[in-house]
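Next comes just one chain, in structure tokens: the form predicted on its own.
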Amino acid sequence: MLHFSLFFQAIDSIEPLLRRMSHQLSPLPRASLASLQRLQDLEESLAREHTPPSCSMSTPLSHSSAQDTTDHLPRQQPQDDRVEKLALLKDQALECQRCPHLVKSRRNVVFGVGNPYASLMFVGEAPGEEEDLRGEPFVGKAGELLTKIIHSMDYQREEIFIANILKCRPNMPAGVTGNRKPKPEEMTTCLPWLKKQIELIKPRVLVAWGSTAMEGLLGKSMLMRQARGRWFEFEGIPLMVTYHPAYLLRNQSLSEKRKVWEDMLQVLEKLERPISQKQRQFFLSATA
């Protein structure tokens, strides 16, 4: 800390002299005020990188407290562009053409939402009819489950970045009602938009809900009761593969509700988030 102090001292005995000159002789040029300004800057940003941080020893820090201050932290970058990049893609994907047969008959291009920093992706099949009219992904009854299930992991939905295989709702027969599963070839043509967005986010760790979305990520169809609980791997991101929350809402059971959480207790040990007793039990009586 010595050199410190003398820089300091030097600082001091310089900057009233300079000053004096200013008043007798001629004004300082601007580069030399300039000058003075910079080492004043730089004498208080050395104060402060010196001063060691308040701290209270009266309330010791909670568990959940802890956690708030290390993982829900967004993973933020110096220079880091990816806000910006993400807003780009998105202007862009509103004005795809790519799928004329989608473009004359969707309402929404259904980019995704959520944290650009996400730890976390969901990734599901495409938009339905809710999503299609408000622009954003699982809101409908399955969305407000895939709420639930945030919730029970201990994130809020705002946390968690959230896409689909397909951004355009997929077309229905003329006075035919519900949805339809993607196609092939429709994956194909939007996947390059998800790959961008898993790019720029950098999640640590993928889910896949539902068949479809498996079969967008890696290329192949499985049964998924073959298929869920098991960790792929999609570009170099292990890659959870789970039931659809439609699919929890057609099958209510408490043993296929333990099944897709036993997929989400995978996915926060793999996060490395805390896991409680009481999360751990959730269904287990269904499976005793």
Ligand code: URA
Contents of the next structure:
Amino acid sequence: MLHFSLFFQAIDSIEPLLRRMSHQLSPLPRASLASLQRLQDLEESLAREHTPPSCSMSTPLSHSSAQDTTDHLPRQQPQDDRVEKLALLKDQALECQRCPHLVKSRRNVVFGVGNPYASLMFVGEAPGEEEDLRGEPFVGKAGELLTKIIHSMDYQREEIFIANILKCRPNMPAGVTGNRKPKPEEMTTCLPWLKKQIELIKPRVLVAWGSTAMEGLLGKSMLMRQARGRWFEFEGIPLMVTYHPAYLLRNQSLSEKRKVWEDMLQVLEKLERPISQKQRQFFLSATA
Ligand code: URA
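Let's compare: the form predicted on its own is above, so bring in the form predicted together with this ligand.
To see the whole picture, the full complex is given below, headed by that same chain.
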């Protein structure tokens, strides 16, 4: 244990310097930041392995919360069984028969992917054709854009958790291409899966991408242009509502991209992630 703690103390002591260098002096290559993040992840998972089993899920250490003033210390997460529980939940969801019409049309149940210990969780609408084929959320055109947004936030896809309101692709009449919006009864039927995912992952921040995700999580509809950029709460977890990436693909204006980016800056601030000058200025010329 001693050598781990010395190692992590050393990392902790140079981390602020590295972050300052990357954001104020000369830009640190993104790869270095990613390595730094990986070191932190390694730190957290090793700390988890070495945490006494008496430390339960309900201790305040289970998350490095926004109120956590000891963020400079190695963060410890108690050993818990969320990986196993999430795997079990996935097995159950893959067998779900609750919507016979979707069971008939689906090729895969798209459970969701990512880090069970993610601080940040994204919620979309429903799988499209590509996602249905591959069994993974956000891997089509909208997903490519979402991945770019994730990278611009200095995250990797694997670091966050990505899921949808609906786990099955909404069925389409024979011969009709494209996607349809989930029906209210499909959303109500499927929502318990997502709720359980959120309960197990306990993200510090949720993002609802688009009106379906917002309606599913908040149980009410609002005009997106009024809801986006605002903080809501889902079962005590801060929830940011923003436009769906598919909307940005349809509406290529830089000012709309900037709006989504501003929402992501709020998310990064909520998570106390460092934000570079470059990041702050993305798409700014569009609104000048
Ligand atoms: N759109 C979504 O909302 N979710 C996906 O997984 C893909 C596209």
